[in-house]
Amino acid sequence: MLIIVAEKASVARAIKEIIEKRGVKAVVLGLRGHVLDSDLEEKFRDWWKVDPAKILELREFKTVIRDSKMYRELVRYFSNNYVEELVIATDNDPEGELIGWEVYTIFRRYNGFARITRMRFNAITQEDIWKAWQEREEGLNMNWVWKSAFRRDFDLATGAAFTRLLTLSTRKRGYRGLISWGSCQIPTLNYIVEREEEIMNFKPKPYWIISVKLETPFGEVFEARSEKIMDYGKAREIFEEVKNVKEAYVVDYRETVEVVRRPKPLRTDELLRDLNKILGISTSKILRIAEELYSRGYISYPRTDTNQWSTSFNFHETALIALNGLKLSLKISIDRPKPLNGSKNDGAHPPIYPTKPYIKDDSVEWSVWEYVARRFLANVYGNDAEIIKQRALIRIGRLDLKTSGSIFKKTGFFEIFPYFKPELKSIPILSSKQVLRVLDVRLLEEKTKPPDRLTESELLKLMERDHIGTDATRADYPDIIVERGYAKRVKKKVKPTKLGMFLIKCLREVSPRLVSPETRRMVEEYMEKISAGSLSYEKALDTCLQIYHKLYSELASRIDVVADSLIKSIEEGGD
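In the form predicted on its own, what does the structure of this chain look like on its own?
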């Protein structure tokens, strides 16, 4: 018997259909994610009896069954003495490798001699699946397995220890809720709190602008403005000098051409950030939709940090898929690809691209697929756009005014990929020493404005910059901090609640390292070393848990003050 195990039921169905057409008979099973998991030993289950600090001293964890129904089904097949080969076909990334290892360990309990191989593919297409079948590897990438096991066990230990410390200290004061802590969710919350603090501490300052409406000899009307004048007396004085002047003249007029490069091959972070702006839905939902499109064979694997195409990539076939799905007839030669590559390559997956035409409808799935298809065409076959930037210096009396405008010289890739196409407004073409008629002069009072709250798109960009989480996990954290009651979504922006503000403030006063991204970044760097094979799981886990044990001790020494502050914020309530 030949058994193939995929990570999802839809992928399992696709694999079975594709290989059976080629004469391969197999039992193909689809999982629902992880079958096994890590947990604390039984003696650590009682929150009140065990000092949470003891959890950070653990270096081994108990393996438990997460999906009992799936576990029983695997055992039913694996206990068959006639299994000749187990093929692991889980997602081709470290998390998929760990799931594959779970299947491997269950299988070895019942069959110690059968062959175990690995299928690796990045798209659910006949070509990719059949190639993965023919080129299946012996065994698993254990560096990936240990990398994901490290993340799982480190997050379990640190999350359990800090969450228990914070929660138990507030429950002693009558609170019945959970005060959750995680080494990724807290730095994510810290970004939101820092921005809110900037807004709260912002003091608007008035300034004055002299605005002049001008007309060219050809009847073209436009506006020019002075620089900001911070002193009202000076602004009023200048205004009185120029308010009755009837003519102005052009001191300087220049045009420069700005090149807007076409987009690079698509990575997960860009997919989530862009579609969050375009569709206004959460990044976690976008990722779920992208994964569903992948499992149904419409796009390639959507969890990737690569923005480079391999030299063997089939651009022609992918372009036909994109054009057929979009119903476009563009004046491009798909036989002459000219991709603009980036500098990132995660060594596991290609950039995201369309693998099957999607029939247009009004669904969000269509919008996601359309974005992926247009991005591919813009990157591989589009041209850079060119914008003419106009700048003019105009003098009225002794006052200098400035004005600017823009106009497309070449729309380039925006014809294919219209998202974020700038709305340009031009000014008249002027010439040096040209005389202009003054139509109106006004003195305007304005005020400096505070920064806006962060959008999810901006939040993910900060997380990527500071290496908080991975392309596969970042989308989850905005949802997590909202579910924990630390933040809420307001008009497509993320705003901290009073509890979230107090939590960050209290942790920051104990040690900035409890909330800063630098501490978690160190953990991510250790994971990359495990993945590269230059550091063992055991050494990385021991080092990182020791660092967080010291931070825990600092927090524990001031936990009464922290708990009192948190209780105060909870009692006050509000946003």
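Think of the rigid core as the biggest set of C-alphas that the two forms share within 1.5 Å after superposition. Residue numbers count along the first chain shown, from 1. What you are looking at is a predicted structure, and each value in this text was computed from that prediction instead of being measured. Compared with the form predicted together with the DNA:
Shown in the overlay between the two forms, fitted on the rigid core, is a CA shift at Trp101 of 2 Å or greater. Asn80 shows a C-alpha shift of 2 Å or greater between the two forms [criterion: core-superposed Cα displacement of 2 Å]. Annotation: Cα of Leu551 displaced by at least 2 Å between the two forms, core superposition.
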Second form
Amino acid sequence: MLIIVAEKASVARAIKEIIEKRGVKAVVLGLRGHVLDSDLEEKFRDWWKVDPAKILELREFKTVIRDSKMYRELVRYFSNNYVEELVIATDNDPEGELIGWEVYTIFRRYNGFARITRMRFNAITQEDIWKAWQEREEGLNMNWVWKSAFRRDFDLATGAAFTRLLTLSTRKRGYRGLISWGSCQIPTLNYIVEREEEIMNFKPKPYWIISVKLETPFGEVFEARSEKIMDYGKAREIFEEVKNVKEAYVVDYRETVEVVRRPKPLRTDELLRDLNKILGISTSKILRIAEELYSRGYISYPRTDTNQWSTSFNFHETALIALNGLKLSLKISIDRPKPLNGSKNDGAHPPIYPTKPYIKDDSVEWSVWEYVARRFLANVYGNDAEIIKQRALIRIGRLDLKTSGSIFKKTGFFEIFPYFKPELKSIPILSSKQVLRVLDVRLLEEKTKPPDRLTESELLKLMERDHIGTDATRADYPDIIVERGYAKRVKKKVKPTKLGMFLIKCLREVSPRLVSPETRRMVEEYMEKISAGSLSYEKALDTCLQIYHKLYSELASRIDVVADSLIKSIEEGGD
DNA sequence: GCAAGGTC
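Please give the other form, namely the form predicted together with the DNA, since only the form predicted on its own has been shown so far.
First the chain shown before, then all remaining chains and molecules of the complex.
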């Protein structure tokens, strides 16, 4: 008997079909992600009975069963005496390697001798899967296993220790909620708090602009403006000088063509960001809908960080599916795919594309499917758009005025993917030295404005930039910080609560690295070293936990002041 | 009652 284990049911099905077609008989099992996990020992169970600092002194963690139903199923198969070989076919990434190791260790308890091999495929295609089957490797890449285990255990130890310290200190003062700290949730909150502080500290500055209404010899009317003038006296002086001038002339007029590239193949992050902008619903909800569409067969796997197509991708078939669901016909031939590829490849999943036509209805599901289908067509069959940018420099008296406009030269892919099609406004076509009639001169007072609060879309972009979370987890964090009472959603934007603001403030005073992306950066740096084989899991964990043990001690030494301040912010916020 | 990472 031969057993193949994949990370999820859909991959298990694909493997079974592909190898059976070529005469290989095997039991193919699909997991649901991790089967095992790390946890703290029993004696840490009661939060009040053990100093959280002790968690940061641990160097070993207990292995617990995470998915007991799956665990039992694995045991049932592995106990069979006739298993000759176990094939690990989890995703070809470090987290997949760790999931594979979980299966490996379970298997070895029941079968000490059978061969254990690893299939590595980077796409769920006939070629890749069959090649991975024929060229399966002996055993696992242990550097990848330890790399992921380090991340898991570091996050557990630091998260548990800091969360317990903060929670217990506020519980002593009557708070009943949870004050959590985590390497991803806190930096996410920090972006929101930093923005709020920027808004609060913003001092609007007045400035003045001279606005002139002009007319060309052909009777076209448009407006041109001076630069910002920060001093009122000076603005007034210039205004007096030009307010009665009747003619202006064009110093320079030029047109340039700007190319707007068609969209790249769809990754999770862009799906979430774009649909948050388009539909205004939360990123976690969008991911849930995408997951639902995937499990019902309408779209491919929705958690991917790949934006390039494999050479064997069937564009023709996918195009028919997209066109069918959208009830569209393309003018150009779908036999000539010309996708614009990006540079990202997670080594485990293709970009997101439609796999079955969705019958249009009023649901959000349709809106998500429609976006995926249009994005595919725009990427593979769309043309880059071209915009003519117009820029003019005009002089009235001694004052320079500027104006600009734009107009589509080619609308290109926006025809099929209209979501972010810009509203363009053109100005008349001018020529140098042309004389213009002045219709009106005005002195306008305006004020500099503070930045807006962040949308979830902008928040995800910052997280991606700083490597906070992964494609599969980033959407969770806005929900987590709202659930903890650190932030609220107000008019499609995220606003920190008083508690959120004070928590960041207190942590930042201990050390900026407790709130910045620095924790994540450090974890990645050490993960890379483990992955390269230049550092052991033990050494990496020891070094990093020592650093966070020091930071913990500093926070613990002033926890009474911190807790008082947090309690006060909770009462003041009334949230 | 902890984290973040998988998946459903």
